[in-house]
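As a starting point, one isolated chain is supplied in structure tokens, in the form predicted on its own.
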Amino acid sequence: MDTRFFVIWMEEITAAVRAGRDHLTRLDAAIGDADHGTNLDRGFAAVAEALAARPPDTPGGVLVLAGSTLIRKVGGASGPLYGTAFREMGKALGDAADVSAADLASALEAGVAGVRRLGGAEEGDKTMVDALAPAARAMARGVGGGGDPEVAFAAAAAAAEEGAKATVPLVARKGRASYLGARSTGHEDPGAASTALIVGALRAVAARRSPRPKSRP
């Protein structure tokens, strides 16, 4: 996967967040500040502008620029958390001009570790980690032993979606939602939901760019 692949991934995320903005905001209205969708929409629009203005030369550069932009442009906890995830992923990829699916799986694990360090959240705390950590595990399993990258990305997206839905019955233990205590149950965590959109965007890009078998005459 080259630099262009990662630029297209950021573009796909931008479109997915824009389409899901109101839904994310409704989720956040139930247990947060009602601004998650709006904030992420603004942040990824800024990422698209930054990439257009200063196109990086490497996949890692794309992710570091995206992360730095999110930290600057997105308020609250979302900017630092998502920004850290992408920056850690970019640093893990280094200066390579082309990366493998296994490289990206390792980078995603580095992103999860960065989010955990910054926010102190673990799975079960009703945060973005509940979607991001299962996605990283699924991707790592999928590419282990040279598995099909497209299948691995699809498994990661499915794991993220399942992880997000699994936050509904949880009691929030981190973030603003934790102030609600037991009243936070019955609502999907908006950070987990947006994480599922981000991993789903990766699946979509991989599916479009994978070579298709030629039809028989």
Given for the second form:
Amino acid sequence: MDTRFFVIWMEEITAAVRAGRDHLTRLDAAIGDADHGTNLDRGFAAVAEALAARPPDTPGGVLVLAGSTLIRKVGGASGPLYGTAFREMGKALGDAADVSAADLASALEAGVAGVRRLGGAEEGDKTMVDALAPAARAMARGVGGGGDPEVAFAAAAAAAEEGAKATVPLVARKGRASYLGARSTGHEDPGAASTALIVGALRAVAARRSPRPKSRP
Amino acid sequence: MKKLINDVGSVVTDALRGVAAAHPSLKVDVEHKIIFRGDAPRPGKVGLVSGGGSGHEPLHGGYVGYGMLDAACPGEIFTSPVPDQIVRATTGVDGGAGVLHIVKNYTGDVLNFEMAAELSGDEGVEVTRVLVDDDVAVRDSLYTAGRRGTGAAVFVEKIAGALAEAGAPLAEVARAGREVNDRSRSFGVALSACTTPAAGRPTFELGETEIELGIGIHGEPGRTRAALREARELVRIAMDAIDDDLPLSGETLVMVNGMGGTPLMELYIVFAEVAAYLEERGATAARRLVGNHVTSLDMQGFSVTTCALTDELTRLWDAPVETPALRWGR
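Right, the form predicted on its own is done, so what does the form predicted together with its partner chain look like?
Below is the whole assembly, all chains and molecules, this chain first.
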């Protein structure tokens, strides 16, 4: 996967967040402060602008620029957390002009580690980690032994979606929803929901790529 | 919900233009969203910077000026400011004696101020942080993001600001700020939710006779929902929660704060009950604030914040201050 692939992934996220903005904000209204969709929408719109203004020449460069832009533009907890996730992924990819699905899988693990370090959340705390960590595991499993990247990304996206849905019955232990105590149950965590959108965008981009060898006659 | 705005997207900057026009003694950087003291940076003085989501006015911009903050960074509504903004404020108020960040304990505020402190350090500015976490409604900090910072931010900013104005070094100013926080407790009650301009409708629904106990300041629901009752009873619930956590005694600094949509008359009704409660406990409301200080847009309700005073804290509270929202002695 080259630089272009990562730029398209970011564009796909921007579109998915724009489409899901009001849904994310509604989820946040239930257990937070009703701005997750608008904040991420503002952030990824800024990512698109930054990528157009200063096009990076490596996949890692795309992710680092996306992460830095989110940190600079979003605010709240989601800006630094998503920003760190993308920056750590980008740093893990280094200067390579082309990266493999296995590279991306280990980069995603680095991203999860960055989020955990910064936010202190573990799985089960009803945060984005509940979608991100299973996605990273599914992707690592999928690419292990040279598996088809498209299948691995689809498995990661499905794991993120399942992880997000699984936050519904949880009691929040981190972030603003934690102030609600037991009243935070019965609602999907907005951060986990947006993580599912981001990993889902990766699946969509991979599925749209030029025909893969196995589909040729 | 009707709002006096021009455009949902420019609420914060439009308000900052108003602050600039109304308070020419302040330097308002509308583009970067920073409110500076007119004479910042002051050589040799510790700089005080705070910030947080917009929607809590007058916090924090209303407390920029002589004897209090040197700069405030308003974020988007209920969203913490971003690191770039905080770094610019920090370097802009550094007079060579270092800068104190006064940060309310919310995950977003903490993360963004932490990143800004690191970046400011890279630029050669010494930064120390005081974390404000006075809200007793958050009971078990093991299973939450910890107690929220609410009304005590005003006390910390005033008292640390007075000490900085007197020329105290950074460590000393931070020590006083932490002492104020340690001695302060808050509890909030909402009669209605608030409406952010972007959402256009209340963040939660309350029936005609329902209230929320233990609310924060971001329109988030509280710990429990309860039935509306007399002001006297509501004050008792709030004060009991505070007193259980840190028994009230002696000379106390008390703020009865409006959440933005409560008539001042009702806040005075609340204050009378708060003063009576203190008297029952053998404590006195030695210093008092009644009004809208840490609001939640148009929410109806109140919060009470208390601080157990010492002679030093009383003296620093009484020291001159000149800001848009607090001014005396000068």
